[in-house]
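A single chain comes next, written as structure tokens; it is the form predicted alone.
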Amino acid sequence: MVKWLKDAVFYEIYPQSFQDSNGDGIGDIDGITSHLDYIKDLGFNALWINPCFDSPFKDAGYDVRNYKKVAARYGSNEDLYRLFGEAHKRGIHVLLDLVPGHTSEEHPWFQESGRQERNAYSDRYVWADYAWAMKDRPYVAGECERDGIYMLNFFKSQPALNYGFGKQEEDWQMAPDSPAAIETREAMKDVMRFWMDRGCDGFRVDMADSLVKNDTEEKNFTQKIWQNVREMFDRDYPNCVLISEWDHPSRSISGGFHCDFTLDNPGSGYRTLFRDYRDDPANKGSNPAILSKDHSFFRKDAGGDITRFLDKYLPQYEAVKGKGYISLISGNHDTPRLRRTLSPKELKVAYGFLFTMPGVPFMYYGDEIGMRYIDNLPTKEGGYSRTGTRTPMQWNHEKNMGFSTAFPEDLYLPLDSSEDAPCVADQIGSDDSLLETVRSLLRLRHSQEDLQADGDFAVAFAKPDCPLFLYQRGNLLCGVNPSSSAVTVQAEDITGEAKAQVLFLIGEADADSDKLTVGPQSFVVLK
């Protein structure tokens, strides 16, 4: 296991929305570099930067046109190399976002693949040679000179790269060990080597489980691809990491990834913590004030149940313990911001949990100040309902809240127009602020080895009908109570060794040898 992951805490940056350094209304690489001290001072020591490669931006950069070139709107390759260097000077590792399952339809590989005459790229994508061959799969016909149709991996603009089919049911379906599928894998490894040779510390991999079609239920053929990639990492780049967007740690870690995201997917345990309203179709896109069916655990008095999370989390945790890490996230560019339904006070308790659980945590830019999800924004670059969580970072009370000197109408997305829109300037140095709470929690995590990625974890107290959740991290006992009432539990009802000395506290708590009381909307660490 890569050593630096043990104490890593990631900060995710959506580059077009973080900081505009040249006044064109769009964030850029130099804007990120200018705020590295802010990131480090908060306690984050790793970055995940969403796609910054050349793209027509029909899916906000997840439609790559050139894997080895920084998009002009973000700057140049040299700007990104400088970011790597400046981050490393500050002890910050940098991951880029890799999109291996598809490219843009404007990628030169696809332009060549779509030609009628055979060439080196004819089999780089998934093609069938007659019009209705993909009747059960998304496909496009009639847009290339080639006599055939091609498969999509997501949007219409994203043709699927060919990694083969686990089960071949048609003549046009190639095996995962076919020369063409292997060439695709090797081409993607070449992309990874290009950036790691220039200072990148690894990749967060988009849709990591989507490579081989007709795969087994366990995704065995896709796992083999990533195992091959991991061999390259271990041999040639032993300090670089792979983190998957998979949401199935036992499969992804077995496949060679160092970490796997627990995602906001329907029916997931993670969703029950923060966004339980999203499984109610009637509430999709509704105003937070009327999300009456929200039973998220961290929403005060919402009737949440921590065991719904644990029932999903614990089997996966046990399956990968000692082999890799699960990454819990505050959110990302695909999820509604937590502030949509949680108050700053609720967020403090939620962040206490997030930064003291095992694995490698991630925080989305702006979540440290409680930036809001902006409802009903017109879709931008394929964002759809996700657009409201991708708005510009709010730094101060200067023009455009410090994000850009451009005219407001030229901004990538509009800012939060609320009079009380949170910003860094209002919270930095204020002990009771959400930002300073995040700083304190990260200082705690870095100072206590038991709270880091590989520290022991065990449930100490969790019941469906009780809002209190207690968990052991090595020799420490952590407790969260998101409800509006204090909860007392007797020492004999707590699994493991009782603790009485308060090491860290948000809210109120009282402990002795006989019982523990955790106050309303409180988080505590005892030793």
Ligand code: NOJ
Second form
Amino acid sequence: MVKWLKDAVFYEIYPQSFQDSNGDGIGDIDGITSHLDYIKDLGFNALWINPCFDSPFKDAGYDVRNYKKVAARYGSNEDLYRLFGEAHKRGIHVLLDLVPGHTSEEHPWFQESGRQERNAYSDRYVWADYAWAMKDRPYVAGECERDGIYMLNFFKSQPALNYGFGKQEEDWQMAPDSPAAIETREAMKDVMRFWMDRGCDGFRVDMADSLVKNDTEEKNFTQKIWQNVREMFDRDYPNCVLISEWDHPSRSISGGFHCDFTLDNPGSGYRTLFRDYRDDPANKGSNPAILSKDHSFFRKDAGGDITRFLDKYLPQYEAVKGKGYISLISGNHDTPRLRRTLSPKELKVAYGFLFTMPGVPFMYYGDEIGMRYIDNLPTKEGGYSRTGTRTPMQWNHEKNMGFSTAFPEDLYLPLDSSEDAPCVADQIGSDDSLLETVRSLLRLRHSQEDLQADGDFAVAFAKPDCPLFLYQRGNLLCGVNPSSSAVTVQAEDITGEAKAQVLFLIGEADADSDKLTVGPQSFVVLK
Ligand code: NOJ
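Switch from the form predicted alone to the form predicted together with the ligand and print that structure.
Full complex below, order starting with the chain above.
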């Protein structure tokens, strides 16, 4: 296992919206570099930067036109190399976002692939040579000179790269070990090598489970591809890491990933923690109807139940223990921001949990100050309902809240216009702020090996009808109570050793050798 992951805490940056350094209204690489001290001082020691490569931006950069070139709007490759260097000087590792399942329809590989005359890229994507062949799959017809139709991996602008079919049912479906499928894999490894040779520390991998079509239930053929990639990492880049967007740790970790994200998918245990309100299919904003349906565990008195999370989490945790890590996230560029439904007080308790669970935690930029989800924004670059989560970082009370010197109407997205929009300047140094809570939680995690990625974890107290959740981390006992009432538990009802000395506290707690009381909306670590 890569050593630095053990104490890694990631900060995710959506480059469009973090800091504009040249006044054109959109964030850029130099803007990120200028805030590395801020990130480090908060206690984060690793970054994940969303795609920053050349792209027509029909899906915010997840439609890559050139994997080896930084998009002009973000700066140059040299700017990114400088970012790697400056980050490393500060002990910060940097992951880029790899999109291996599809490219932009404007990628030169695809342009070649769409030609009628056979060429080196004819089989780089999934094509069928007669229309109507892909009855059950999203495909595009009528766009290229080639006599064929091609499969999509996500949006219309994202043709699926060809890694073969686990089970080939039609003659146009190639095997995963066909030369064309192997070439696609090798081309993606070449992209990875390009960036790692220049100082990048690995990748967050987009839709990592999507490569081989008609794969087995366990996705064995897709796993095989990643095992092959992992061999390259272990051999040539032993300090670099692969983190998957897969949401199935037992599969992704045996496929070779170092970490796997838990995601905000319907039915996932993760959702029951923070965002259990999307029975509103249109997902149209933070209206009262959504709030009244919210049963998230971390929402005060909303009838949440930690066992709904644990039922899903524990089997996965056990399956990957000692082999790889689960990454819990505060959110990402695809999820509604937590602040949409959770108050700063609720967030503090939630963050207590996030930063003391095993595995490698991730925080999305702005969540440290409780940035809001902005309702009803017109969709931007394929963002749709995700757009409200991607607004500019709020630094201070200067022009455009310190994000950019451009005219407000030229900003990539509008800023939170509410009078009490949170910002970094207001929270720095203010002891009870969310930002300072994040800082002290990260200080705690870095100072206690037991709280880090592979410290032991065991449930100490969890019941469906009780808001208190206790868990052992090595020799420490952590407790969260998101509800409005204090909860007392007798020592004999706690699995493992009860502890009495308070090491860290948000809210109130009282412990002796007989019992433990965790106050309303409180988080405690005992030793
Ligand atoms: C998952 C990414 O997180 C999302 O933003 C993107 O739209 C899709 N994959 C397609 O690449």
